[in-house]
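Just the one chain here, laid out as structure tokens, in the form predicted on its own.
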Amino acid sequence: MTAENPAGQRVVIDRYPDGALRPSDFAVEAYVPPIPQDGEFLVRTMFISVDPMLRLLVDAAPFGGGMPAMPLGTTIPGAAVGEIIATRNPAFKVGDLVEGRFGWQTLAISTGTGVNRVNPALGKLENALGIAGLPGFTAYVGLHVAGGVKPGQTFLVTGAAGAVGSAVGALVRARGGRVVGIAGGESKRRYLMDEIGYDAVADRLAPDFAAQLASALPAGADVYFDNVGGLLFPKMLPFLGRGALILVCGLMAQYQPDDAAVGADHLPDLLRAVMFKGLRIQGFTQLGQDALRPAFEEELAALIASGKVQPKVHVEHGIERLPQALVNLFDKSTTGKVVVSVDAASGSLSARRTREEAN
């Protein structure tokens, strides 16, 4: 090992999960990145991001059959933030502190592609990961589909305590509209009405689901932003009013094997309710909208200077924990958006960035 070419971990693929998704899927091992070749650098990465949809990617069959498996042994894809710490990218210097796909592992090799430096507006480094990373993104370009938040709209959003619903109910308000969430749980429900300002929350855990949702939506939603897709989708359909949007950006609830879903037909259901109702349904991702990004963080760091939105970021510590924190966001529902420090720099840096930013 020398300081050109140092040692890191990272985090593979063991085997293909049977069912649920487990940690022994994974496994942890040391390796060496190779040397940083004409047009790439080196990154160590401080905190990786923990994201629903790498669920699909570790099967044997992405997407139902769609996409080639990842070969057993490989690295686990994924977002991360870090520090260049060699480089032979004119486009990027030694200390630059930068987010992209570099993975779930310590050391990264990069050639730029796709890599945004880390806009110090935004406030700490795992932000890049949480609103002003993938899910604030996602939430920013769904608002731009939907044409905006426009005056008395209402917005009804799913997973509305993860990394893309909060961020998304957190836009709504500082815009000026009213949401309304569905989360599973009443430490949920509290943390969306307290700290993100959502203006009502219905515990889909609760017997009186229903009700909540009828009390909240007296006159329907006028979008409806779903982050979840299965069983949920259908039961949705009463609460939307007379041409309601829905935008489509997930299905975590899909994500897995499910066999309560197996058999069920809402085909018909939704069928009735887009011709009776004049819905329309949009899906869309981040992908290709990056003329966007200037002006989302241009928004998003005059919301975080104002104190109109309030970045939260559920950190785990060690690299190790990366498995558990995926599983976790199935099993446990884990509450906002996930990061997995691995560098022992990424919490004295940040710190120093918070320093920074408040002299």
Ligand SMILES: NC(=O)c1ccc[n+]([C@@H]2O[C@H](COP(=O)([O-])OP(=O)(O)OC[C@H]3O[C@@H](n4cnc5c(N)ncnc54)[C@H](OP(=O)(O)O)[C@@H]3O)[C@@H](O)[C@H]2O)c1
Contents of the next structure:
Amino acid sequence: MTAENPAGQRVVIDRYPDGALRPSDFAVEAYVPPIPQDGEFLVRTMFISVDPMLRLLVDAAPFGGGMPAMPLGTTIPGAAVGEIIATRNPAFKVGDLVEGRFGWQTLAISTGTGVNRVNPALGKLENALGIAGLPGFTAYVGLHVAGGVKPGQTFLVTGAAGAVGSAVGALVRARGGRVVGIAGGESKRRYLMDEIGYDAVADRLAPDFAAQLASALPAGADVYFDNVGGLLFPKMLPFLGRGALILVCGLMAQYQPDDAAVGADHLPDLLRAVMFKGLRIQGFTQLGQDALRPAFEEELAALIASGKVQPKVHVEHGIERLPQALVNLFDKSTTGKVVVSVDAASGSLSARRTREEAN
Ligand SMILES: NC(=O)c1ccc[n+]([C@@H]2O[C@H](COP(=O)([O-])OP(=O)(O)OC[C@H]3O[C@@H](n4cnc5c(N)ncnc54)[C@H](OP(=O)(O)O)[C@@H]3O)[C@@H](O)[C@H]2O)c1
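I would like to compare: after the form predicted on its own, may I see the structure of the form predicted in complex with the ligand?
After this comes the whole thing, all chains and molecules, with the earlier chain placed first.
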């Protein structure tokens, strides 16, 4: 590709957030990508992922200063799925459908590092950013760290209606476990019960939240899969059974300054529960767990084929929707996995793929 290299659009960080994230912290701009060099390829992205971890990365002092700030004007480094349109990398050919950290942009150069080929057995293209991608793989790795789903076990999941929480619920149920979720509001509760298959869901906004949890967990949970942290975390301790495992997957409530999240010191409560209930607490990350990916894809493909898991993705349209979509994650107004379609052709390509798979 030479002078005809197409123009694209990208979303960059325009200013570091001051408190809660705002769409105006970002800017959408036109750009022309570089020409692929030896070992590189050019991807036309179709669906771009909206992930909570991005909130930490756009901070003036990411991870509490543990990482240098990304310079203003940097493209937001999100995951995306797309089609290769030019290549000088012999391992990838034009037309390949791939998923990777291509960034919030419509055209991206890649060397192929960290890039996964989209597995056609996992359904629509956009699923590669949902249960068939990072959120689903995170759920799978968490269950692996927990030692699998043992007969009779009950899982308790916070942020259940989010991308990871929905995937945890679907996988636990498919493996024969019992799963109880926490969600904010009746519509999310219904989504989890009717569409994902949660056994019970407690509404954290309802006045009788504790009573709902007590009735859903008469013997206490065996595994507490925490996506949220913050002030929700100590509220879960009374509902954990003896010897329960607390699996810390994410700390959604702690990613941006929030006065409401600053409360009393709950460490003594946690230590008391660890001591008297014999609790274990374990953090984990999906990073570096690529060896588990083939087994994950095999299990998920079988679950999708049998109808035990029905992938769901909420699609918004237009690259300019990305900043607001990320803000919405922290407003807690989204349900399930949110992706943004950035390519007019992606809807029809996705539909074509689905039709081809059905034949
Ligand atoms: N360990 C890993 O390798 C790994 C990988 C990917 C993601 N993660 C983490 O997994 C977590 C979930 O990610 P996701 O993609 O599923 O996020 P998501 O789709 O944005 O959903 C998160 C859910 O958390 C709840 N929530 C958000 N802020 C909250 C607050 N302040 N207080 C209480 N609840 C709040 C909301 O549910 P309700 O309002 O319904 O309660 C929301 O549905 C995040 O912490 C993320 O960083 C970890």
